[in-house]
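Okay, so here's just one chain, in structure tokens, the form predicted on its own.
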Amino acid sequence: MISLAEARALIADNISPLRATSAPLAGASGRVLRQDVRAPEDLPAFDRSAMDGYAIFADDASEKFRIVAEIPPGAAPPIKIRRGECARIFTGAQIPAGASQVLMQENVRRENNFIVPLEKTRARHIRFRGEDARKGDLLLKSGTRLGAGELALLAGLGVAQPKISPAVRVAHFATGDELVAPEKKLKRGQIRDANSSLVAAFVRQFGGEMVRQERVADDFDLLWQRTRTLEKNFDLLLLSGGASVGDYDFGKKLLTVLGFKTHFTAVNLRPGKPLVFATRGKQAAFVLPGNPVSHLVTLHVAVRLALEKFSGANASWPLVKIRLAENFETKPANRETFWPARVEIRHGELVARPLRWQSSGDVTALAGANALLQLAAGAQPPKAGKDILVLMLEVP
């Protein structure tokens, strides 16, 4: 058994990011950039006025100014402004020559073609050339994930095609003779699969594809058909269950027929004891313990990682402090703890409230967590009002 810092070193070592593509930027929402991306040129690349309003000398005393010019978004001022003058300018178009101040059209009264100012200040209200990034500037780095914001600065910049990773091709395959479709009315004995809808959920939040999902008994000759059947049509091969030492624990076997390289197959993890990573080639597997808390666990701390590696993503570890709201009843464990957590805003800070949980199998913890709280072990969980260490799972 190894620790969840030694076990995901093995998972960064032994995956590598998938081959980068370009794509348009329509289709890379979530997506992770593979390139460095610089200003091609100066942001803004001209001076422009950030009001609408006149444009004259700033150190024009004059009483009024004669407007010689009108100039709209778009176009390129032919004239140069002299003293006593000023251009009718609005937001976002070009400066002329020999302005260097716009005069907010609130803040002037206007005669014929004349304009009198009625308050003069020091503000410029330009977007001077260059203010937000000049040429070259790094402004996105290869890993990151892309967002609204971050496809928009792309599409300001002229990237139009950026490179990006493919989707991870993930197939999951959930064991059990137990298991039930969740429409499926119970018979003695059953239990709806949970699981899966955890998996693929997850799977989209982090960008990857769900090419194969199945429920299987367990029978290892019917799992390994199934399985073989994919060849090389996926990038991760998750099993939901399997991972222990019990007689219908086919993981481990399973991989092995099919000839993936076992990197450890017990962490010292609670819940999540049972997890096995393997590798073949390219490929990547993971056998995750079958019980619903387990498996948000192991998710997160390490599946989670192998997504990113193949995505070329930035590697993500959002442990945080945050103010325990309440009390929580655990004995210590030998056993590094990862709990279920709700992060909320109370009163304007960030406050973390245990899920209450019976077991690895209680699903009902899993409504609500966002967060799970991380306990050393050995340690007893601290009281209401202090601060704990988070690993957020998303945002509150």
Ligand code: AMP
Given for the second form:
Amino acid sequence: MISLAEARALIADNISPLRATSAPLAGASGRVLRQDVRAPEDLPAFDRSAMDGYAIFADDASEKFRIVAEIPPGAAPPIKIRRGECARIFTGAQIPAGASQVLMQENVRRENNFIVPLEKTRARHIRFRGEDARKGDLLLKSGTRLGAGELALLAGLGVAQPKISPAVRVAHFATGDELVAPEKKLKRGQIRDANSSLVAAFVRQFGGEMVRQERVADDFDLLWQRTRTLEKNFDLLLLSGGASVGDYDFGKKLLTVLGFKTHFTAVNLRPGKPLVFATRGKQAAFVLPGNPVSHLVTLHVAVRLALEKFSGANASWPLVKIRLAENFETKPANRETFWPARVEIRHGELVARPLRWQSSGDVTALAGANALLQLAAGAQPPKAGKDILVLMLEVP
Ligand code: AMP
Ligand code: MG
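Take the protein just shown as the form predicted on its own and give its structure as the form predicted in complex with ligand AMP.
Below: every chain and molecule of the assembly, starting with the one above.
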């Protein structure tokens, strides 16, 4: 059995980034940038007023200034300001030639076509050209995931069609004779399919697009029929359940029959040991152990890396030290353990609160989990008040 670190290295080594495409900014939210972006010009591109007021020659000691122009934002003033003159100007408007200071309108008295400064100040109140960035500065690197702020920057730079990664196409099959849709009434022995909702939300969060999602009974032939017709129409195949060695666990066999090459079938991980990873050409597949908490863990420690590799994103492994808020009991395991937890703010500090979790089949521990407490193989959990390593589920 391999370690999680070895498993992650195999995933990283066997998946290549999808071919990048250009797309409008409106469709780029959550996608990964696939080009370095430099400032095409100075930012801002011209000196701008930072205030509503009057533009003058800097430190002009005149008693009165004659208003020779009015410059609204967006105008290109064809004038030159001389001593004793000023231009009425508004925030964001271009500073006219000759001017190099803006007097705030609160600090002047207006007399017809003149202004009289009420106080002298050396403050310029100008956003100078190139103050934010210089032409050629590297502002965004390839591999950055595009959020609201990055999209705003691209818009400001005029990069309207950035090169980005396409959405990773994911096909997901939840296997199990016992599974029914969430809206169904349960018959004896049945459980509601929780994993499909978990997987769908997770895939969307990390830049994937669900191209197919179905529940399938524990019937090898049926699952084979469903998956073989997919051919090249997915990048990542996820099978929930059937990762183990029970009579109904045929995920690994299915992947072999479909022509996938298996890279590992078990990881020294708790929960989530029976985890299968395989590839077929540029496509990849995982069989995830069906327990919902095992699902949460394997999605974040393994599948997330695959989605990042496909989309050319920087691999994220946000492991941080955070104070443990409460004691929790767990038998020391010889497997690396990830325990569902909630990182929250108490008295202005971050703390990690372990969530109640008896067995990996529990679904209640899924709600509220925004982190996983990490325990090395064989390690005891620290006592409350001590630091613990925490893998954040949302990339900070
Ligand atoms: P398996 O990996 O198929 O052996 O499943 C392990 C456990 O997880 C069993 O108790 C299953 O009933 C449960 N399970 C499997 N798939 C799901 C699912 N989609 N939603 C909720 N529980 C599941
Ligand atoms: Mg099963």
